[in-house]
Amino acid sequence: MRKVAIVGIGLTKVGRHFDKGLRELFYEAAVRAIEDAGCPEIEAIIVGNMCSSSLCDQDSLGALLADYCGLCGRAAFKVEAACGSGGVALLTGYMAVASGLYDYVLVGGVEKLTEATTREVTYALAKAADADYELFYGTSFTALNALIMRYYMRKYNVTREDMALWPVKMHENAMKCPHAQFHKRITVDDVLKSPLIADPIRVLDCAPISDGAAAVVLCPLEEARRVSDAVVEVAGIACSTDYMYLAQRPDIASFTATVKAAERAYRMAKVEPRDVDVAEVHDAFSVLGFIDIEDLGFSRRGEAVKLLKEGVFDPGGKPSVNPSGGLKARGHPVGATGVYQVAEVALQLMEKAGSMQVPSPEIGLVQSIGGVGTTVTVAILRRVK
């Protein structure tokens, strides 16, 4: 097996893009990410995305966004993993260049949910949840997951201040990256006072329907290193799943898929939590985030939320997370997501991040969640120096 690196990055702002589609948030943040990577031959495009059957009337998408992308000809396909669709696009890719199959792979994601209405979102998110237990009966992907919060709540005995303080922090962090959704302070207050969505969770507790792509070019290590001054290798990944139904699980203030995924990246990148210096978790919804910093190793159980309180967590901290505002406030454009947390995670380690940037970090995290803690790809990604 090759060690593979990340030698491109792609980005297109988060938001409402009523002017573009699908193949054109593709194609901007494919140029920029093969641009970068100094325009190498690709043989593979690698794309997540979860909506564009629902929402788009639009199968066979890897084709399409080969053939309007000018790279007509190479082996394109989609990758469905609901929300983690971006992760497991990533593994897909670190696969198809680690096997030595191809050398220069294209991964991105992409996801058109603004031109729908709420209602059909939400129908079109509901399905990553169990068609015939949960969607049948109409439980909606934010009322699972307030049960969830609710359950967290009561067994760590949090209060529902101290779970709007996840979304101020988001909001706060997002100030500083440019291609977020939102760029606006808000309140604890603010978050009590916005409207109930599935109780205890309000407005603001969630990520924002959104639009957006994301590309990175993958490639062997050693092929980095000749082309490219800030390499940036995938040391670990690895994707675990758990029951559909959430019914069936043991105990639901934990993923069992993202600490069985975690255990085995870590083991293959010969790290361990203490060494990460920066992640991107996944954070659809605020009591997600508590639960992805103790089941990733961060703190210990129950206590994310006072870890939080004391700043653990803040850019400069150890680990930095969500220096990007997370789904929360840079946005979630659910398929293309995974990929924008590997992006943002390798320009930290590049030291390209901008305003973002984190003081001199060398080992990054991703968390990719697909429905309510299915489907879970994490990544370690380290600085190649």
Partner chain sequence: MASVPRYWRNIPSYYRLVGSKCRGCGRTWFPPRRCCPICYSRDLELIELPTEGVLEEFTIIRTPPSGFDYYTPYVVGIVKLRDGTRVLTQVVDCDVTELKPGTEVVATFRRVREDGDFGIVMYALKFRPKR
Given for the second form:
Amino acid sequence: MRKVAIVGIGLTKVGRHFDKGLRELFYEAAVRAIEDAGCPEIEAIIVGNMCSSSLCDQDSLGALLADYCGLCGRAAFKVEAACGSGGVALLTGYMAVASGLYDYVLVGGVEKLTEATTREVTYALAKAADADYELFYGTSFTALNALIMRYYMRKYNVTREDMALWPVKMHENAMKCPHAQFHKRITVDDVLKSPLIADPIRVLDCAPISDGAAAVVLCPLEEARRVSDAVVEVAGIACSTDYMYLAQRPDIASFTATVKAAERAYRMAKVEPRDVDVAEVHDAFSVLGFIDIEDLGFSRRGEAVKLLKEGVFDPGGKPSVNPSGGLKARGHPVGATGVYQVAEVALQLMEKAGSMQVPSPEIGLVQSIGGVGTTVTVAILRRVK
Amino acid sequence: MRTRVGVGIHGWGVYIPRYRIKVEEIARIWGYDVNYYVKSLMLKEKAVAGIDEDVATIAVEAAKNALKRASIEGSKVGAVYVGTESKPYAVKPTATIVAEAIGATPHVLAADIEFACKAGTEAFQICTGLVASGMVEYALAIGADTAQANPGDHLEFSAASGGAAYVLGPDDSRAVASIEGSVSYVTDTPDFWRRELSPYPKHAEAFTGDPAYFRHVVNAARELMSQLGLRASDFNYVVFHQPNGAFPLRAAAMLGIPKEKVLPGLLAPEIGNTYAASSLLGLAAVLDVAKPGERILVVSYGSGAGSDAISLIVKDGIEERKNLAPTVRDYVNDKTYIDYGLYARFRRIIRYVR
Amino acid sequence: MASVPRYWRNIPSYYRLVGSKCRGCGRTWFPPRRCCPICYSRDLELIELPTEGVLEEFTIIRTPPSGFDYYTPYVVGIVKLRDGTRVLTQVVDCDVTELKPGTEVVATFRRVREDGDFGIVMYALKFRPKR
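Would you mind giving the form predicted in complex with the partner chain, to go alongside the form predicted on its own above?
What follows is the entire complex, opening with the chain shown before.
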């Protein structure tokens, strides 16, 4: 297998792009990434996306985007793992390059959630759960995470106020992220007074409904060394799945799929959790930030809240967690989110992250979750000197 | 009408939704004098189906309770008839939903019966005949309604939700009451009706009294007594259809039956008129307290119009069945009051654009 | 939005809580499975699961998926059945201020939703506090 590197990055601002559709949004990110990579000959386009069919009436997404980006004729297709689509898009691109099948692959993600009303989006996102046995009973995706939040709080004796620290920190981090959806500080009190969505989850515990597109160019590491001096290697990558039906899991204060994927990715990259300098984790709801930190080995079980309070995960911390503001404040264009995370961690390792740059990181981690921990991809990125 | 071979009740079960609205609350909305409803019609409050309840759900809950008392599996049931005037589908049987939910499918007769408030006892009569003929061993007769009333109509003070189910089978040692005999008294009397596609029924006001309710109820009861050679005094309990609390007592007076024999089965003051379930719920309330050897007269009334009169004799073994499922009193007492706003939402009177 | 065949083929699980039991290790599952994720046996049988249990976790949905608008707010929770099988279900007929983990619940047959004004009506077992 060949080693794989990231050589080009393109992002759009996350937010409400009422004036742009899937193709226009994706075009912006794709062209930026390709130009950033020095305009190589792209052979394949892999797109992470969840809701193009259910909210935008669009299938054949790969062909549409390839065509619109002037790449008609190339291999192009969508990969889907709900909110974890971006993670599996990276994995698919990695496989294509590592195997030697293609040299230059554009891995992108695009999502347009603001095409529909909140209830329609709630329905579309709930399809990430078991449609026949969870969504059937009216279970929203937020509701499943609310069950997890209550369970976690009870198991580790965590207060509602403690949980609110996560979004407060994320909004603070996002102040320095140019492409973030929110540039607005919030307080614990704001979180606790925001409207309930599914008790105990309130609006400010949730990642927002977002549009956005992100793209990275992958190529063989040896090739990357020739064209660029800021090279980031995908040193480890793994994906794992869990029981689809939440109630069948013995303990919902942890995502087994994160633990398994992380274990494999760390092993592949020959690193340990303590080696990670910067991480972008999947915090679609406040509670997930804490669970992610524990599942990835950055904290002992039940201690993520304590460490967060101590500032261990602040920008410059070890590791810096979500210097972008995470899903909570950078925003969560679901199928594109994983690619945003990859792009953000790669920018950090290239020391091109501008105002949100953390000091000299060498090892980065990306965690992309689809469903309630149903499909998790973990990637370890490494700066190559 | 008497069957050639004996038929008996093996199990009875009921379901009454827990929501109640007081007649004062309805009177408040429409500016009516509540005294008329409380004093003249003897109505206090009525049972209202929850937002996720309908005739199918009520029938299933009642059927399950009846099966518990009969101590038989749903798969033993050979016929399911649901009497109702408020079925969830205009076309598509409620009875198949019930049969599926209790595990009686696929070898089962199933249909919905419509005869206004008499549909429940009509189902009971059909099941009696099926068991007597030997076509099925056990048959399930259900009366259930989530009665609709035009908002502001007098009927809105009484139109209520509830259901009662009876497992009928051979009059053997496992039966808890024997069906002694029955009659039906039917004429074309248009006192109350609902045309196709109309959301609410209409009625002929005072005409629903003497030429409709009282004529049919009293004549059915008299005919049954005459056929069975019985007098009013031979019955320990009498249950009539209950459009309100007052009509059954007046019918009893016309037949020379003391009030005390009617009160144990009189539920309208507390839960309202449960339409096709009304007289069958009254019978269940009586079975909850009756002793072996006692005789019960049940007389239904359905607009349009007709009455079924049924005589039953309680048997040994009823006592040990009483506690196998919740009683009528359990359901009557388990209640939560709602205001007219919530009532309007539960009954889907509020128009909602999807 | 609503598929008639999809609803129809799941009716045994919706109406009677039909799940599966592994003949290899004895574990029970809802919804039904074809192979056991614990002992990897493919010898599973369909069984009706117990209709009583204990509420483990719950939430009150205030922003529903479309189609459930008229029912909002409603409670969704995880119930551990008498035999240990866990199910995700709605909890109805309850005072939400009194619900807590450990509340004993019993199944009740209810309407789940309807496909618009003229489409099919979908039913299933939900749970309510035992009284």
